[in-house]
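Listed next as structure tokens is one chain, alone, in the form predicted alone.
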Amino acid sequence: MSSLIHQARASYAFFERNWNLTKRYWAWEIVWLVYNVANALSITFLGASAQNWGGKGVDTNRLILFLLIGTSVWSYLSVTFEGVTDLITIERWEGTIEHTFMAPISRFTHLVGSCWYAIAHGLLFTFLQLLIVGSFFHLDLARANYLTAIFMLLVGSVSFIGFGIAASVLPLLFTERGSQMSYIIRALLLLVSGVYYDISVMPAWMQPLAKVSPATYVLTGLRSGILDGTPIWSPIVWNSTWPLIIIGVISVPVGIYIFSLAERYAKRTGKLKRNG
């Protein structure tokens, strides 16, 4: 029991450390918030102008919400990914990564603390974005089921974290370009997950790829809850929930295993000594 309490405290210590790093680089938080808000507005304004392009009879409110949910999930996925991968990069900048790896705690404890902070940070960031972007439109949310929306985000977070841990191997092994290389994984998820469109419009050979992306199921459940007011216990939501549970159960252990292999390789080859 005492060992469990020690690991929990150590995990919280990483949570608190990451919060202090966020406060230290607060200007970057504002930069990314402004960037994500501008990007989300540019996408949702496309939905608002659909009728001007001859789309008579288009439910503009539903289209705007469809795109707004997509931009929000994309921002949440990006912030969560960065919350894991960028911390490796920051530790390289600060020259503390070797000390972190030498600390007498398990790598699981280290990554869990960092990941829970990434989730909390991502939820707060996404909420602020939704609040700002939503103020530009007169949206009808009378049918929205917010409980379903929160539930889908929390369940999907575990799967996102598994992918994020695996992606954090790139900045660990490739000092100069590793963080940018992790964008490839995010870009692929953006492409196949139906963030801004229904996956049925993709070529037939691409559609099976959507089934391995957790973002696909999060988007389906969120849109069902927000647009149609679907409750958590509905079969529609459950059909999106159980794949997320399976992906999370598989991706998190696999991600930690991949990270441990990369850590041992980096220590053996001296890659941890490279800062900058």
Given for the second form:
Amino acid sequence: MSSLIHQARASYAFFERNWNLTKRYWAWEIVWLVYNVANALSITFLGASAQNWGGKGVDTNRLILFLLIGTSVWSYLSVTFEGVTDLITIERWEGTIEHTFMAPISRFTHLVGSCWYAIAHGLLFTFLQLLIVGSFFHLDLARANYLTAIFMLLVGSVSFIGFGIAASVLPLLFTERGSQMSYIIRALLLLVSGVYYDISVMPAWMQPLAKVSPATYVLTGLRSGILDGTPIWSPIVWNSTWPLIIIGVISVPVGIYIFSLAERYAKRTGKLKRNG
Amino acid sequence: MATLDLEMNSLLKDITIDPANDAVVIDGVSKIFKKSRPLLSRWHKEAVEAKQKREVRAVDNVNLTVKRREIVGILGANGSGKSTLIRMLSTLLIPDEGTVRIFGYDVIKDEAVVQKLINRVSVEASFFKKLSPMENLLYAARLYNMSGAEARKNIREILTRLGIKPDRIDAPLEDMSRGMQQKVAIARAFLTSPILLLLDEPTTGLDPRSKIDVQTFVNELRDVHDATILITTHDMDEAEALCDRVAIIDKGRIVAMGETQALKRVVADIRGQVEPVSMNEVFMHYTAAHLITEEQVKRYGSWEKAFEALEAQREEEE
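What would the structure be for the form predicted together with its partner chain, given that what you showed me was the form predicted alone?
The complete assembly is shown below, putting the previous chain first.
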């Protein structure tokens, strides 16, 4: 029991620390939000201009919503991923990494403790972005099922964390450019998950890759909830939920295992010491 | 089996420590770092000589035992292997050869237990600089199983004792001097009441008054809280004032070990002097005396200056 209390306190330590850092770096949060809103708007305006390109039969409202959901999920994935990989990057930059790694806590507590702040931060950030971008368009959201949307984001978060933990070994092993190297994982998820287009438009050989990306299922379930008002218990949402559960159950322990291998390697070669 | 009084630290409740065990037993420990090869040359098989050239033996077959409640100093020049040794004790580096045991627990196999027994102050005050001392220390305290209320009370108490003004406790650390930041780092280690405290050049950059504050606190930690302390330092006065014994390390090897007074007598005898020599002279005798020629002493004006020049040259080569 006392061990559980200790791990819970340690887990909260990461949440509290990250919240304190967010407060102190508030200007960066604003810059990041403006950047994401500008990106999201530039993509959703593509949907708004579809009719001007001769797409007379296009349901503009649906297309804008389709793209808006894509940008929001992409933003959520980016913010969450950034939060997870930052657990190493920031500590390297500040020079606190050795202090954290010699603390008497399990690596599971360390990694998951850092991740639950990333999820809360990502959800709040995405909600704000959605509100701002949505205000630029007169969107018909009468059929939207928001419960399904939140459910899909939360279930998908577990898998995002697993992928994020695995990606955070890059800044652990590559002290100078490891953080930037983790962008490759995000870029590949963006490419194969149907963030801005249907998976069916990709070449046949690429389509199976979409099946292992959690973002594919989050997007499918979310679009179904927002565009068609599908409830959580419907077969369409369930077909997106169970693969997410499986990917989550596999990716988190695999991510932690990969991290533990990288940690051991870093401790053998002295890579924990060097500040990037 | 009798056990130590470990009530001070809630982390230690479930750990059994045999008082007969020494606090630290370092047995034949070596650590070798390899400089990386250029990517393209990795395709070719490397000659044995070239491979050896890429290897740096940072710690070389070190044996050292520290008894419970002892304060032991490790003295060495820059790059001599002091910090590497401390990192291996701190579970941050895995030794390539030999074993390290802390109160009978192996630093590799029993890593989780060892982490509950130790804390470390490094030469750089490593903090989230935008956060205040309170926020940084609260984070550390929670990692070491302290409740928020208990931690806040202890943090104010320790920081005040170390001379940090109350209005600085909640201000960002980046506005503090390096000396003040180092005091906060020392407070962070004291806060968790470790039974083995590893101090890696803790007073580098501190003013004389602050150094005395820290030394008083270190002594108190041993006397009141039953802690064992291993300290690395360049400051020979500090080593004399604090340490029961010192070990002098050069090029990764321990070249001398013993009480400071005994070492002074030994070096005086070697030099054929009647008066005991200073600790500075002992340090130089074991670390660089064999490399400094009379000609260099003449050229640089003094023994100390010749030693500094040698150190600078060594660092450049590394």
